[in-house]
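Listed next as structure tokens is one chain, alone, in the form predicted alone.
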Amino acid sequence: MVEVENITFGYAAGGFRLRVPHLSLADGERLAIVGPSGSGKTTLLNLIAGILTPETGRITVAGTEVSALPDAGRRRFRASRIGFVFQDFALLDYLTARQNILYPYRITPALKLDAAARARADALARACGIGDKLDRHPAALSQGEQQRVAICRALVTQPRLVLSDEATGNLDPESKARILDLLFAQAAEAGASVLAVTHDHELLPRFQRVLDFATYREPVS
């Protein structure tokens, strides 16, 4: 599902630089990435999603070399094939929870916003415990509720790859287990792989493989 080969990346402001010689994720695999803050975990997710592009190397997702696509092509690919749960949620304040969940359909012509998609959005919201809050705007939701909206948005298109950046970070233990169950069940139904960044070591036994990014990546001076 994912192949990362000899990528290097650095921000324009300087300082942090990243080199990852190789990383792979199999079809349907659940992989957790752990490591200290600042080690590049979120940067890696953004590179795989095509939000950032590497300076060198290549990134392939589901047979498509995402790193070689133009900006518009990466956006289209991400919206239709990748579900991303952002650490800061990235919800749009002027949209309701339901509209935020369905947002990928608003920006990607290849996705058809039909009755099935709307029903799936409502079903995901109910499963996440926010079915009664779909008409509220983000400002009227708690942090945990906003996070659940973000999770529903990542799953609603039935993506081939789910990228999760601390998806359960603001939830209580019972909700964490329920959300992770939902995430894995929806991924399995769609035949999707899950790549998750987490600081919660209690969740690691739920994954098939765990990667310590502090020792796996290679810093570049």
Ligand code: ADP
Given for the second form:
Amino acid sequence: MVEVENITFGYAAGGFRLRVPHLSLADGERLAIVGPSGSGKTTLLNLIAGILTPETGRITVAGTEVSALPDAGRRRFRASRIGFVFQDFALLDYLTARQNILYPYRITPALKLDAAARARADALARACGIGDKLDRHPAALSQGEQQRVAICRALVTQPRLVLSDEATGNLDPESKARILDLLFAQAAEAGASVLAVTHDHELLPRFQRVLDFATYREPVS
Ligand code: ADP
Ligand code: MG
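Any chance you could show the form predicted together with the named molecule after that form predicted alone?
After this comes the whole thing, all chains and molecules, with the earlier chain placed first.
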């Protein structure tokens, strides 16, 4: 599902450099990435999602070389194939929960907002326990509920790959496990692979493989 080969990346501001010799993720696999703060975990997710592009090397997702696509192509590819659960949820306050979940359809002409997509949004929300809160705005939802909205939004387009950046970060231990299980269940149903950055070591047994990111990092020069 994901092949990362020999990539290097540095921000324009300088300082931090990331080098990943090799990383692969199988179809349907659940991989956790752990590692110290500032080691480049978010940077790697952004590279795989095509939000950033590597200076050298290749990144392939579901058979498409994302790192070789032009900007517009990468955006289209991301919208149709990748679900991203951001650390801070990134929900839009002026939209209801349902509108937030369906947001990918607003911004991506290639995605058609039809009855099936609407039904999927509602079914996902019910499965995540927020079926009765779809008309509320994020401000009227708890952190855990906002997190579920973000997960539903990442899954509604039936992506092949779900990237999750410390999505369970600020929840109590019981909610963390429940939310992650929900994410896994929904991803499994859609046949998606999951790559999740997490600080929650108690959640690691739920993954098939754990990668300690510290070993992939080139020292800051
Ligand atoms: P992690 O997610 O593992 O905490 P990040 O990938 O967010 O680490 O950041 C890795 C390093 O890159 C940090 O030193 C951070 O300060 C730096 N960094 C992150 N984003 C930018 C940016 N937009 N411009 C310059 N440096 C950045
Ligand atoms: Mg991060």
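Note that this is a predicted model, so its numbers are computed, not measured. Residue numbers count along the first chain shown, from 1. For clarity, a rigid core is taken as the largest C-alpha set superposing within 1.5 Å between two forms.
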Following rigid core alignment, is the displacement of the A127 C-alpha between the two forms equal to or greater than 2 angstroms?
yes
Please check if A72 moves between the two forms, taking a CA shift of 2 Å or more relative to the superposed core as movement.
no
